[in-house]
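Just the one chain here, laid out as structure tokens, in the form predicted alone.
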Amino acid sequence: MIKVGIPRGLLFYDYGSLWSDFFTKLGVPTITSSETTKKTLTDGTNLAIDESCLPLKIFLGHVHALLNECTHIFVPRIAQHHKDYYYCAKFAGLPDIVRNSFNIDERRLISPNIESKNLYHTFKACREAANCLDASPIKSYLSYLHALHEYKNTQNLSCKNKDTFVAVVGHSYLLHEPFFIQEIKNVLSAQGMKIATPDQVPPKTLYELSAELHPEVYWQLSAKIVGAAQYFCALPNIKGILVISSFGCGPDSLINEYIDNLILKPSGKPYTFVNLDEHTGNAGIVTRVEAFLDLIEWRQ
């Protein structure tokens, strides 16, 4: 019997609920892999190559939890959503990685090329999906659709109001992690602090602010943590901003230098950055929040 795994790491955060509800329409069970442990670190780390960032070790370990779990393994190779923008390229490359990564059959991989947002590429992609399973193509394109209307009537939040919000921009793969996120939203929530991320914003909204950096950033991953920056800059009731980043990054080292020189200084705001890797300890975590928020109290 196919059952489908979808590894919970990288853009699950964003389209997880998307692909899962997808695969139900087309009647096709799904197991998504549990929440990241130590081991699953662990594991994703001796797999990877050295210069491999810590989220692709993550999603490694991820699949190699799945991997006697389920006949399938769904790892899309997405290079572009937004016509301006472009994915970092371990995402074009992921399922090569997987599959060089585990030495598995590539029939077992679920890989439908994901280019752009037009009707074309969506039905390709619907179809060589659809091809993995031995499902119709037809079928396949309309769950899609009806598993995106689903998807888009998810609503965001507001922190467009007078409570007291830290910002905590970064990756939603870093955001959304509770192997390394948890414990800063219990230090900042112990605080009375509440917590603003870049979901709570409408991405068209982070696009267009980020645009007058634009081509400079060409990755969407960052310029929506460029987007993001800007708008918490401008809301009255942010008191800080915290930037989460994750050692080994390219995108990452180069935007952090934008937005601390060009929004962060500028908008006389408390900031501080936080990078992650596989060595990072919840204690030293915990020091670099409590002494954010020091900062936060000091300034006002």
Second form
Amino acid sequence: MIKVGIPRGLLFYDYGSLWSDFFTKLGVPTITSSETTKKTLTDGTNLAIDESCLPLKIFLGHVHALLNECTHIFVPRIAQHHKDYYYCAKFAGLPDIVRNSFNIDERRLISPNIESKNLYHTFKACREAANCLDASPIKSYLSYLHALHEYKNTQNLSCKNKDTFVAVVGHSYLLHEPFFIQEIKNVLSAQGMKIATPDQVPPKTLYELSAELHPEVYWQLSAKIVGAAQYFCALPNIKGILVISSFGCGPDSLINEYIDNLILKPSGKPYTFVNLDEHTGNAGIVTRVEAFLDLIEWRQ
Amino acid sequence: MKVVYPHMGYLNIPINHMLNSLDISYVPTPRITKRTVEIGSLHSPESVCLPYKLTLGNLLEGIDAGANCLVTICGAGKCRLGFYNTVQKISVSKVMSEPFSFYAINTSTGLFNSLYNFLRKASPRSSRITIAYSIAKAIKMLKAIDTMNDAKNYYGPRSSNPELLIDIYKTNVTKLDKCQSFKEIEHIKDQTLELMRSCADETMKPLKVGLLGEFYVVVEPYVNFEIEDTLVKLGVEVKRLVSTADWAYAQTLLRALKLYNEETEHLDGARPYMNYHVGGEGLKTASEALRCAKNGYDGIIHAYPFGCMPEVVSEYALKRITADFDLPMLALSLDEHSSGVGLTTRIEAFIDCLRRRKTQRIRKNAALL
Ligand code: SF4
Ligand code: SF4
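Having seen the form predicted alone, can you show the form predicted together with its partner chain?
Below, the chain from earlier opens the complete complex, with every other chain and molecule after it.
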């Protein structure tokens, strides 16, 4: 009995609902790994090469948890959606990383290659997914279009609010990873701070801001972060900006410096960078966030 | 205008030659020293990859020596290289009080065009032909240097005095500087090869090791602590599978003629361990490692900057390849804190292990006969 496992990591937080909906429409049952725990992280860290970024380690932990629960694992290779933007090397090599780490049978891995949004590539990716499942490519393609349509409709966003906020900016898979972010949210809300995140802004706005003011930035996910930083810096009801990033992230190592000098510093708003790694205890994070809150208060 | 550009291996010889012949004034990039590493790291984000820090160090030292036009490369892609220049510019503008220009030669739109345009601007009086000729000559020199280096790595371990061959190589490479024509370059290269051949006994069968990984750390002897020469001195034949000349040649000429496509170049070679391009040298590393595994190499050395994104992806593949083929591997992840002594010890231990394996294998084979 076919069952496709979807690891709860990396782009799952952006596209997870689209993926599982796609499989459901195709008539294939799915299972998503449970939320990250200490064990997920430990397993992932043991499996991963030391220098890998934290989100990749977590991702491998999720794959590990799924292997015995399903017949197939869904690990798409997402390298490019837009001609001017790239995903980082880890995304481009994700199926290969999984294949090499677990030495699993090639046929268990559903890894369509997504390099462009055009019709031909989309169809090809849908066909690749269908092939692994003995499904018809046409049905696969239609299921995808259908799922995509619904996915787009569910993205209703709101950021029109008169309240004051702290903006939390970073990769979606860090901002939505309860294992790390819950504590940060708790500290902020204990101080009565409301949180604004990039998901509350239409992605188009973020990309446009980035493309217009920062055309040098060429990573898709970084462009979104840069756009968000720019967007929040311009809003008067944003009291401060917290940038979350992770140990071992290649793009962040340069993008943080870039945002720091070209966006955050000139904006005059209080801001802090919080770097997460597998050893970061909650205590460390809490201290940093509290220091950040003090900074906001002091500025006021 | 005074140009400075970052150091990398012997790249300075052909490039300076090119700048000289086009009458472009430049500051000879100071050789990388401890100070380069220090000031580079001081002005860099902590977790960025090593080449970033060193190339920034080069530029800052160049500024100290009077340069005001900084030339590097850029080009969008999956890894960080293309974004170096953007952030380095920010760091430089923090320390530089006088106006400066920053020129990034774009590799993603074709190195040749971008380089050509830069040279046209920097040397307005040179004709098109002169510029094209000087680029071609620089590539020729690079190729000669690579060939001589390969020869040193091949004949060195087959001679009774490897250090002599290393000396010959170093001396003759600097002679290229004076060459006026293609013919002279060819002549020096041939002479060097002849001389080296005469020192070696080609019947010897030394250990053979493949050196692969990220471009910069494989090519720049300062950061890899002269790994090639260390191996040659240990009597090991080292095949460097990353070459400046091939890269430059492919990026300029072949690409300008649309004969080269990075995406397909190593795809077949890396299957089934890697099926996709991941930026940088990632895919190439996997395909070369697989080639070494299938062609009787005694071991491979994977050198890359700590945290290098494409090489970390290929390290996953290399672990699997080396396990499947029972091929010993030494992974060297380098950063500004790496120590030469530590590295040499690890290399020596690795080579010892390869020697033991080889004698065991020979004994076993003898027993079977
Ligand atoms: S963008 Fe950063 S965190 Fe995300 S996968 Fe790439 S290196 Fe890892
Ligand atoms: S290839 Fe590696 S070392 Fe070079 S820029 Fe990319 S990430 Fe950095």
